[in-house]
Amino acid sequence: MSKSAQPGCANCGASLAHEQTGLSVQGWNYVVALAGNPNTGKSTVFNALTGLRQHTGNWPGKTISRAEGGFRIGNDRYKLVDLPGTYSLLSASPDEEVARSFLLFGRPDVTVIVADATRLERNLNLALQVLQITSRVVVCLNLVDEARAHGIDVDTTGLARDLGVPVIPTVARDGEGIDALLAAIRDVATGSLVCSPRRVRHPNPALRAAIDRIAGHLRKDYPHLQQAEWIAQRLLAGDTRIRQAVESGELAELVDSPLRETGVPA
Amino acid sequence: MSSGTEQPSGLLAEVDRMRWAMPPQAHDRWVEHLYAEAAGIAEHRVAAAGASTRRAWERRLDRWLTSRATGVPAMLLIFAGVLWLTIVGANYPSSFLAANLIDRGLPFLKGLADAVSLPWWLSGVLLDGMYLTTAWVVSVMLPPMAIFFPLFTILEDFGYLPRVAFVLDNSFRKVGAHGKQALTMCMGFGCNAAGVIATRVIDSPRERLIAIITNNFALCNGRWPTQILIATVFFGALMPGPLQGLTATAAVLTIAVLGVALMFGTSAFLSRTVLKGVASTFSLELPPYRPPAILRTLYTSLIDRTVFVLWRAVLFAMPAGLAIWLISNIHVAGQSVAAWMIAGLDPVGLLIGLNGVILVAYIVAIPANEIVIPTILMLTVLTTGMTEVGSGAGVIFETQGAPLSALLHAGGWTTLTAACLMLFSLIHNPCSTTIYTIYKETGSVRWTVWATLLPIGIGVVLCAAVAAGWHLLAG
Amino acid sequence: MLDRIATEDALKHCHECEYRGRPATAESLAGAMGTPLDDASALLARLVERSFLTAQGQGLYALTDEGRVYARRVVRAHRLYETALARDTGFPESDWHARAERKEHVLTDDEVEHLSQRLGHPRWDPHGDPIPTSEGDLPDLHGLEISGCPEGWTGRITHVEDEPNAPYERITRLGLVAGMRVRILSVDGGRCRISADGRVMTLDAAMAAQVHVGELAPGESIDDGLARLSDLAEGGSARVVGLGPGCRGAERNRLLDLGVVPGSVIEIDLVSPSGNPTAYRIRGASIALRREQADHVYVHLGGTAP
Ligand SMILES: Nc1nc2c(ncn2[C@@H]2O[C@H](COP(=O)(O)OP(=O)(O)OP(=O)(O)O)[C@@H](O)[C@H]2O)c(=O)[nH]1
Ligand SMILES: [Mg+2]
């Protein structure tokens, strides 16, 4: 395992016993999600962190359903969830649904968004939304090898500090940077790190009142709701799935609990 | 709550009243807004020394493969080139695969049956039925799949399949469909259940429909080899040597842009009648090109292909290989099952240009497109009973008096039979795990059906029409 | 069933006339149904005596207050059926009509409540028309005729009549839909040449009767720089100014979600072969798209700001 020196990392280099278990995923400790932008190397991290060979293909729509790996840090088993690649959480065709469902009902511990470094913008625009649903995130800016080719400089630390969470420089394809990812996955699956992530507000302040008070509203019957703004701003939209998810009442099953520890299933 | 719908609790009759209050546009905003945001984010955070994120050589060969005067030659050339390599190159695998595992292994088990003195029949069963079938599967199949799907590997890993959807994109909306049935093709040029399930990738339900229903004209796995062999053997062999693999090229080339045109026109027919409606919207981003990793895009999808081929030769094979030996040596008033069989279908084979061993042969291989070809080659060898042929027929791609052609003329076969045979393998029913998948995807037997049915009906007026017009001019 | 739908469709051109401010009578109700007088008269009688409508002497017909509250449940199902063939099928707009004019007699309450709960309960359905919401509330909008504004006028079209078919076809081919603001070039007769959103367009004496228009909201005004993103030329650049309104449901998420919004500069990258689709380079990744989608893209050439 090469081990890469990642600045602003402090776990880096100490020692990450990683073992790539593969599609061996019995008795996980903590589930978590990969996504981000169509094509920006999420199934090349999911191979690279569990070893199996999930297709990739260079377009957008490569994968369509979600496949399942493992991996392991000292003791600790991870179920690591490869996801199709999604433009926005707010609409979606039927693969990008599989994706969205899965950060908002599939409550993974940890969230990993693989952006794609020469296109920030573009991927920080489904960043900022995902934070919007869950705090526990860490970036991966994939393709930095492509950007460098391009003579584009991300400042990682500063984007880490303006987005709340972790941001790990990663050449995935070439396992740069994996070590580092899987030491921020670790922090904050464990609680070790603690993210306050950068959460947006509708610019119409009629629009905001409206959503605080139907966010109030919700906060009353599920007080531990985190993303309670986000699901009243989707609400006001006539977002159907989430409006189901009010009715049927599976919105109790995203409450977090503070940290789920060990999981494992009977 | 007796009946009827459930009133809405407070909270959504709540959000209800004051949807109508939203301002105009909030969406629109909203996404406004988040763009801005993330935006503002980058600008701070990312140092870009070069103006442009696109190299010089990428917008080039951009030009070159999406202009107007060069896009679609670009594309046929390609392909071309994939499929010659292919060519070219099984040849030296599969003969090496015949050699062993049919000339020297089949002689080798057998001994070793006589040497324990295996009862006939089960030495029938297990070694001319099963052992046989999947070696001819994993010697005609493997190779050609094992060239082809790495250095199709390489062009998707290069960026080329989103190039292909945005040349084609024009004639999919003049035909009502959906610009991404093209990368649902590319995926089915590999196998045409992986070509439904892909076309997930479609969001309007209608055009999804088209692109599974039609997904069938892709060539698949199952059905690439059977057009190399044929068309080695009976159009490459009308060539002098240097020739013969450009031709047979050619050949199979024609086949598969026949497929790419019948796509093109059921999806027509398809989306003024059953499926009636207009193209809706297409948006596909264009990757920048990689530099694929080479080497290791060969090696893991040689692995990933192998697996599936043999894989599937256990799964499929085998058992069609019993029910071949099966159907050859159970004997009904002095004929074998096989020969009632042929013999019955033979007037309607000959109908459409192809005989009753073939037509036995797709009933056999309804399961997987694999077995079609060595299930032919066992049958004509029962009714030809040029028995040598089970040791013999290793040197498949040597077509100069070699032993596969001469059996394929002693069983009446004709250049008509040929051609007919690479559109009717072209153009017939999926195989089962794709009308499986179609159904699972569909969740439609009416869908299913139509899948199932369209293009076995397609083959066999075109055959018939092809078979006609042969018989019109030669005779 | 043949009874209810003569029923159904009667009341529902007594609310169409009463809401455009025109009185029924049996001589209206014959025009639109198509039927002979004489049906159009006993079918009114027949809705009189079911207290559905009431006779106001001279052959006028008003709508009682259960009348209305089932007029209104019809065009309800009629519109969100609209609504849905506009979002979620492949349907020519031409075709939407018709279908819905079918389905809107069968759809059962419990359906209806469904369809609207699916579309995540839209107010206004394709033609720009509103859509009555369960209680039967309805606002109050009335439009002129586009042919009888004078020149240079400026407004909005508030609704794009359906019926009858074939000049409501030409006006779907021309890509005009309403929400779009106009400004009066010529008027001629009945027909007019009209500015639309960056398109010049000229309609015939029969379209213009069915496109009804609006003033501006106060404060708004048109745009005359507006041209649309299938208007730009390699080379040049374009800034975005919105989406058209007639990019709707999922079409107009998709393209807002791929960086379509306003502000974004966007320029040609590739053209196909056939010079449709093109791929554009927005926010940094090219993107292909069909020119009826461009079509949809309001910008400002030359990525000046206004
Ligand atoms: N140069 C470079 N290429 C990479 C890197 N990571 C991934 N790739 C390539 O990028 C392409 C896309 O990778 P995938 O892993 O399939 O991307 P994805 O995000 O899973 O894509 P979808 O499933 O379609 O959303 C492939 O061709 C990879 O080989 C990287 O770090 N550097
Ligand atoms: Mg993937």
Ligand SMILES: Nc1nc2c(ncn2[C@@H]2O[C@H](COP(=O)(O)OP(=O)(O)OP(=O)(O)O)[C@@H](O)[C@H]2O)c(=O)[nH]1
Given for the second form:
Amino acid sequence: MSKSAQPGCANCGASLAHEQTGLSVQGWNYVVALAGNPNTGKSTVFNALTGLRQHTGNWPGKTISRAEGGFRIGNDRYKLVDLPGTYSLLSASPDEEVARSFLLFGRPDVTVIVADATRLERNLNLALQVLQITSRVVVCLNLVDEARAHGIDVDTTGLARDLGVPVIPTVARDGEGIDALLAAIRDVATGSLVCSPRRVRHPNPALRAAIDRIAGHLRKDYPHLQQAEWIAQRLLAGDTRIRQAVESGELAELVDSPLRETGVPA
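Let's see the other form, the form predicted on its own, since the form predicted in complex with the ligand is already up.
Here you get just the chain by itself.
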């Protein structure tokens, strides 16, 4: 959904959410979040995408640094926001809280998850958590050269099928795969590629029933809410930030129009 839309249109809530995170989107067509575990080469991917078109600062009210940059694909301008490196989104640390809040309330048009091909199993934990929040995801499988050197050959086609989102192999420090990554970002941002993410259900039957019951109430109140099951899980876990969002009415801002939900540009 283009950020150049006029006041009163479907993305005004998103623009307000960006302002609340201290992010200026004026003049940019799309916002892309960059997420990943520490030591996956995320900063190298950021530099490969943005070159020297970047600046740093802090997240509002935090001492956590934030890097922003930009790049162009065709006639569209993309703002890239580098999220703190995290292993999960359970909001157990300030870094996790910042990353999760931006993914949930900042509503980026695309989230690029940088994963280390040599430690894929460890990295998939964060990827699956992100997929609970947003379907507009591209997995950047970085360091595939190191994986090959260790005899690791990742079936990226099969992984993309299992996750339901594009998986792009890269060696960011050499620029390998960056053009394909840009193409995937463009396709997801513009809606020409609609993702069908794998969302893991809780294995405990009793908890699953409780999650379904709460998620049902959320969907009744917010028919187009995409994160109902994830929000239900966090409410059951006693997540203070999510409870505040429900009680304050902030949750209503997460409800996108049917056009946005199906990936069709508004």
